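What follows is one chain in structure tokens, specifically the form predicted alone.
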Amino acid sequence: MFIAPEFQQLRDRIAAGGPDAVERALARGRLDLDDLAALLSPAAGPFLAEMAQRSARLTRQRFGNVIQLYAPLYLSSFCINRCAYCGFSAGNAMPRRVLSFEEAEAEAMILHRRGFSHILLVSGEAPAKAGVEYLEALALRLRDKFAAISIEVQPLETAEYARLFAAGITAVAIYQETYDQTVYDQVHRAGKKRDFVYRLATPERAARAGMREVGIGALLGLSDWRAEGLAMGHHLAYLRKAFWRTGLTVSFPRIRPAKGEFAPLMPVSERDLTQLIFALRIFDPDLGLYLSTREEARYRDGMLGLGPTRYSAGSCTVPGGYGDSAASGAQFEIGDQRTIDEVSRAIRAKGLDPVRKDWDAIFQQHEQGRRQAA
């Protein structure tokens, strides 16, 4: 089982890096965790242009011109946890809703008609409202209509993930939120999510169940982003070794305005986010990197071709919000309000190919890129 490194040790390791360590990291073909620490350090700041060039080159080698598009489908806003940063926190007074199967399928078909073939099913963590039985039944309804279905829900057991995989769900996103356990305990005030170790082991349970892809990440703004990045590097290295058949992805959510008015404890700038993305791309060239509609359109367009390979578009964080534009109770405010067609045009303007293919098609392009790079 993965054990998170002590957070202060991660900070110290990063602080020890200087320009020489950054230059060595950029000169190496295969990076180790010391190299990642150097690329995350303040000393790497002046090397951001060089990092961008290498990140872009590796992304093109591994993934070609492909940017995969997807949309989240929010199923429920009920949650048993009290997380300081989340609009769905049980402590917030807000409209709560769980979609019926018919309502969820209607929302899914709206996305289907808009051209999406990859959807991410999202819910607050309330198993009594949207548990395994609910997710399984919904997946069975949707699996013939979509090329790929992913989930971002409460942590589950291995047998439960295996059950969902058999129903047609092939990928799981489960974010630790922060690898800093002191801060983790501070912002997770009640509910099962308070169990840091149980959540940390969730990607392993999903991979062990046969999920084709597992995504990790940290909510940027809770603690030191540099140390969060190095912690993710440790986690990725462990998962690569233990579950080498499983595809891995990383998402980079920054805290957005939401019910509860939580302010970032340690704000993360766009430049900070950019350095983090480049560092992880260079450290692990095969990662799928997500850049969601939490970010503004200007920033997302600027990052096209430089590292991220998966973009959400036309997103709504309200259950039922695709069919009812007046629906209220969002998890957080969206940064990029553009439609899938508008995002696709921006991608094509950069000479890239916005695709709506399934996991296998993306994997084939990925493998072709790896062979060309070898």
Second form
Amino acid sequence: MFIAPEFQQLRDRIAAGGPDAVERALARGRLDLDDLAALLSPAAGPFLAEMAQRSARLTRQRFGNVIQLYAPLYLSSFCINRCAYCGFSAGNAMPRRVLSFEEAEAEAMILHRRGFSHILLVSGEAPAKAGVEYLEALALRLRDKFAAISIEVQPLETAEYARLFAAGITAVAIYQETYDQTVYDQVHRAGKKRDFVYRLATPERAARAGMREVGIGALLGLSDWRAEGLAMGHHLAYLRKAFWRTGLTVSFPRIRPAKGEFAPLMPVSERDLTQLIFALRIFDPDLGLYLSTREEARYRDGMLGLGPTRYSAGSCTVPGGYGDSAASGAQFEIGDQRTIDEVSRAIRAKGLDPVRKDWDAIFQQHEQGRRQAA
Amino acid sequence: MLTIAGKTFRSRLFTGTGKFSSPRVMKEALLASGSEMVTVALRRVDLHDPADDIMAVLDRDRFFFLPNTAGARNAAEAVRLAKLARASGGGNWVKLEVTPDPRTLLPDPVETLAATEELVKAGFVVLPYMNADPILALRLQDAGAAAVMPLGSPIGTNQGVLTRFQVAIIIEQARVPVVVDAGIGAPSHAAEAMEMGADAVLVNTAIAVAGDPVRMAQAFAKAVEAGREAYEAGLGARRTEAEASSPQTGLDFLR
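Next up, the form predicted together with the partner chain. The previous block was the form predicted alone.
Following is the full complex, with the preceding chain placed first.
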């Protein structure tokens, strides 16, 4: 099982790196965790253009000139956890709902008509409202219409993930939010999410269940982003070794200082975020890297081709929000309001191909058949 | 220190007992090599006969004997050989070699994986000799191999680490020690494998058929040490391609 390194030690290790360590890291073919620490250090700040060049080259080499598009489908805003930073936190007075199967399917079909074939099912963590049975039944209804279905929901057990995989769900995103356990304990005030260790072992459970892809991430703004980056490096290295059949992805949700919202405890600037993305790309060239609509269009366009490989577009973070634009109760504010067509145009303008389908449900059905046969 | 299945080795040079001009030359060369792990072909040696020509000259306190299944053409033969060796006091370690093609002696991946699974289940410490195929290396580790032994080039060819690119991937992904076996024809080849991060190398032919096997054994010992030390010290990387010293990648969009 992955054990998170002590957070302060990660910070110390990063602080120890100077320009020499950065140059050494950038000269190496394959980077180790010390090199990653160097690329995350303040000493790497002046090397951002070099890092961009290396990151862009690796991204092109491993992924080609394509950006994969996806859209989140919010299913439920119910949540049993009290998390200081989240719009869905159990303490917040807000209209809550969970979509019925019909409602969820209607939302999904809107995304389907927009051209998405990869969807991400998202919910607050409330198993009684949107548990495994719910997700399984919904996946079975959606699997014929979508090439790939991912989930970003409460942590589940291995057997539950295996069940969802058989139902057509191929990928699981589960963010630790912060690898700094002190801060983790502070911001997660109540609910099952208070269990740091259980959450930390969730990517492993998903991988063990056979998921094709597992995504990790830190909510940027809770603690020192540099040490979060190095902690993710440790986590990724562990997962690569232990679950070599599983593809890995990283997301970079950044808390933006906005009115009425949770103010970041340790703000992360655009430059910081950029350094983090480049450092992880150079550390692990095969990572799928997400850049969501939390970020503004200007930034997302600027980053095209430099590292991220997956973009969401036209996202709405309110359950039922695609069909009813008046629906309220968003998890977070959107920074890039453009439609999928507008985002696609911006991607093409950079000489890249916006890809809407890069998987097929037939793989899963085959696996399911084999499992039944076995 | 190298540890395989709980056993530690000071020397990262593994050796073999084949092809020497006499047991006496073999003994002197192996002592000169500093090697602590010596592989012996089960078909060649009688492990429980103290009068056996190989067993008689090699001190078992000094050398750990790793019986190998050389000659086995499929999993069934290899498993039978290993079990016979264990039954006659050969211990539960085995260097698994399954080589159906007598010309190249290249290992059969399918039979090697099957034999590894079976031998691990039977309680053996299995070190499979394999082609330098990274996925096979992972599958063998999943099956419980205690180390993997990818070849540098076909056995006896002295061509060096021709599989360099694949071996590098195997090393990067490994959860168990990686021993580069076969094809290491010169001390520089051994150093190269060690610089890449291999945990050990196995050298037999290059020592056994050298003009002076004893001096060649010493040369290999130095090369293995030098390579390991360079790896641990952290080599400066060779650039895969030139990179502009003043990158043009635009970051003007950043706020």
